[in-house]
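Here we start with a single chain on its own, the form predicted alone, put down as structure tokens.
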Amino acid sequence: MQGTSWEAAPWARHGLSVLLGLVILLLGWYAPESEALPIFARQTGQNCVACHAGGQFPELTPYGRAFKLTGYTLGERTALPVAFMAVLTGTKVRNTNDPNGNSTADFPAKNRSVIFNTASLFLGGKITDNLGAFIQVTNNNYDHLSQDGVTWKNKFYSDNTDLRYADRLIGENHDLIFGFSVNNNPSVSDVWNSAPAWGYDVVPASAWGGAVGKIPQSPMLAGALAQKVVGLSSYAYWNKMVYAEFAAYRTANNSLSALSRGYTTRDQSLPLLSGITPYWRLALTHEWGAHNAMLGVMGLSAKQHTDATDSSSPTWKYNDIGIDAQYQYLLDPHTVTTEVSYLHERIHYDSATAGQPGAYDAAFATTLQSLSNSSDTLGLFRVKTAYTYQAKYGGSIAFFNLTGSYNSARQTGVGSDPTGGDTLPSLSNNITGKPDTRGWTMEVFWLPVQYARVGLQYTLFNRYQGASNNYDGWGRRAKDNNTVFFYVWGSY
């Protein structure tokens, strides 16, 4: 199981998963050509490339953006607004050994195995002429280890939800789309691929190649509140030129917990926000011939309690602001999409928490430090270009660079004697006090039918947790987290 290549045993153990993947592909081969992605394709009668750039879900075309902005109401209401998605994956991380050469539990069972990773059920589409929905619930087969540290447990949880009311006013000199959205993920309402919810790492379970620590820390707007809040947003899109959105979010707990099922304040997985968290978005767009482009800004401001079970606990304030852009070229048989974004975050710590313990002091190899800063910053830059030919074959390349200020609280202990009897470390330890992580993800993919996508990714890290070498205090290198990720992503 921990050899240098994928072995036969994991493949055999997960034969049922492989069979399921093949069934998904076969269903796609025999699906009618007029039906593309489930629910919405059946509703509109369009195939994949109408809504998705080169057929690559979830990247949207201008038509796909109009469909979403008008509340998922284009076309005729279907009798059974239900769809199913499943993902078969295989992951191989370059080095999973601890300093003594032993395999560790830092890597899940999916490493060096092909598994039936996750599945989702979708409900949605047109409800009335002005009301529509996108509702996703997901089951993760390998969510967490049981208390014995051996058995992997699954988890059923609420996924992206977007319930919309929309209308459109068209005149001789104006075209105005406006509406309201109730959703559970800031930026899930967005229609451009550079938004945090849709632009990067969207293949289920890929998570930057599935490496041990993924991105060790990222701005709150880059997914920290996804499926954990509920908000109401209002938006308007004028003359296909100017888009504006404003939303207000709060923790999805108590009577609203259906939108955050799978997360709880009890285990601190559901953040407890103080008051209302505003989110805003502005964008300028332009279409000419086979080209379209967008330039936008976005922001979020949140106060989060340090103890999710105590609304009187101190709060940390997060101020995020970002800039993003997208360019598309859509002319059969070629499709090109490039998206770029930069998110900057400043975290202000409550004075009541300023003296709390930090972590292992890498500089002096002594005891735990106190929190060294009253505030911290994070910056996340990402750029990605994807190309598809004939809506069947394609590839992409993405670059990511996370930077941040030094803080001793970001350090995690390694023990004073790497060769002694101390507890073995986590391979995601950080002795630098910085989150800096940088790398590339390259992918090739094939869409044999409009219902399925097969892909192979390679993610390489040239910096991880603040260093290229020995970021954990035990000699681990950033490139030890380089990851090969294979997937079969199908829906019906």
Contents of the next structure:
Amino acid sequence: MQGTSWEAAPWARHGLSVLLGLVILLLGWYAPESEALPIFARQTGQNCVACHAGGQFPELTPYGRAFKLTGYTLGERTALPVAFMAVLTGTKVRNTNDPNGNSTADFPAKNRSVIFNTASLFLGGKITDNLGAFIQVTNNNYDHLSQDGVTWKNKFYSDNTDLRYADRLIGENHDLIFGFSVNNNPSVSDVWNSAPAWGYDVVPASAWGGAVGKIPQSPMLAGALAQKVVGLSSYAYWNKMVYAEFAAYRTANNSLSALSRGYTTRDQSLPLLSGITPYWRLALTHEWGAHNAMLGVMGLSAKQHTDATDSSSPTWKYNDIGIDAQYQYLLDPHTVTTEVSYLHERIHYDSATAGQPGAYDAAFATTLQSLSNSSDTLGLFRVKTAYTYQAKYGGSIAFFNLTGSYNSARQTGVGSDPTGGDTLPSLSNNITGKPDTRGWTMEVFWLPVQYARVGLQYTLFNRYQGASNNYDGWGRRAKDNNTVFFYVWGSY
Amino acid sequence: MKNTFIALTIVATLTTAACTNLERSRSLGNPAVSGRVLAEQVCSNCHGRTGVSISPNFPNLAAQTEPYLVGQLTEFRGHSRSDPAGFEYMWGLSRHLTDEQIASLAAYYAAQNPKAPPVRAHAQWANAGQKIFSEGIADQGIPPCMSCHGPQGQGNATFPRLASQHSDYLIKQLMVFQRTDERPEGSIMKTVAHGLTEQNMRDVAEYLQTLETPLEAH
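The form predicted together with the partner chain is what I want next, because the block you gave corresponds to the form predicted alone; please supply it.
Time for the whole complex; same chain goes first.
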């Protein structure tokens, strides 16, 4: 489904952004504390700190995890189960110029601008004693460029969705929470923040969606299927010690496309998976004093058609496995959450792709091996620590390291020939044939009120697409992607 | 076929879920849900199933005196107890509890066996704390805690049980009494705690945290 365009003048957009921010702040200022909260807080009557470490998204407390695992059913059903969220952002990538010093098409207007980025509507909460929901629909004002290459178009689409049935059997020697979830993102059902859906990049950091200023490639498990599949998951959490989940997903097309990120059934952006894609998850947890910890593994196995519009096209097989851990310390006024994960992916190519010469081997003969392997690997290591004080001030630091096997065929932009001289490359060009990307993200934030947050992030890259310098053949350095990101987040 | 399967699953789930299950409900707005069920399905998330909490953010409730529990839940419900621990967590949870549910919850926790979490005692602090607990600090106008809370810290009617309570929780509440008016129901403690130094609080809390007083002491 193509979104409708918003052609408002820039001044009008800025005006709306400012107005929205003021409305959120004013509502917060005057509304009674216990009412001025989004959907789940209204349902339980509790403050954000009950479910979120230091009241901050996205890190959950043990209580927040129990709330989610019991299907969002704790509390009272609200008469109007809706909440709103809006995000204003400003982004500045260090260098967005092409080799001639001109601004490139990757950044037509929104670099160095404050924009009203996304607005979301949440529906859900408690439906019955056993049934609850978390449904997010989002309007992204800068979803994609129109065909003129200049005008941004918005899109209104299904964001994370998690409809649950849950029950809890608790007695003298046992405590079993179990349930089912219909959702549209593998690991969105998870309750730990080392899971791909909830740990990193929760604030939408990039307005343009290009492959610049962020990790250019990830294993499929790290979000590639988010809002592109629909699945049924079953899970159980036994004695607050062992968590197990098994889910089966399929492409969110045809009758399920309403839960996709606004894709049509035959859309190249919507991966066409062959059959059922299983996802599984195991975790061991322990709480002691003000501390709690989790050690887990997860996996996903998918067959994806090389042509998303053709179900008879060959398939690439993705085998993903991850190991993750989380440690949390919660004692007022301090909270610390550290999450670490390593996701490993092996991709098996179809016979037509495997072992074939790359398309541009002549041009890159000296710098690239041009053969595709029969299979390749990707590894994504991420670690993040977040700290909050008095549920008002906080910060986080994260490190990421993407590695993988050498493969010119799969790396983005390799087709642009720097020796050809007739066209300028995209900033996402990669001549190294390697995905290797490494860097840090630091963030500080402040909450003037518990439903508004102002944050400043800085992401720096030591390595980008296989090199520190000249990864694109045009002299672009990894650090040219360093990004300052500012946001104002509000919800009501 | 797959779509049919998913649709059937959803319909079956909805049908099953439509029934209220009073034995396993987490509903806070339904007066028919018993105190025991609420304790198991809701309160246990923070306070433990038997009122023995793991995190010091949340007080142990096991073997707490019934009148004190009734009083606190009523105060939370009426918003007259307004310390952060109170309004952040408990105002919402208690807002529609009935008097019967409150009485039932209080009876449930009062009957549970206390269990002191294994903690490493700071011997010097605990010894000093024991002295404050038993004798008070005459110079600072501090009466002995045991005079109201019982010789074994077991509590007495609306004076709460203190034995085996988390020290961090005790210190924070002593601060609330001393420095705020957020717990008017315990205004007597404002006078009592007035002269306590922070070290006094640490001492007495350390002692009480390691004080193992059985339920039979009530």
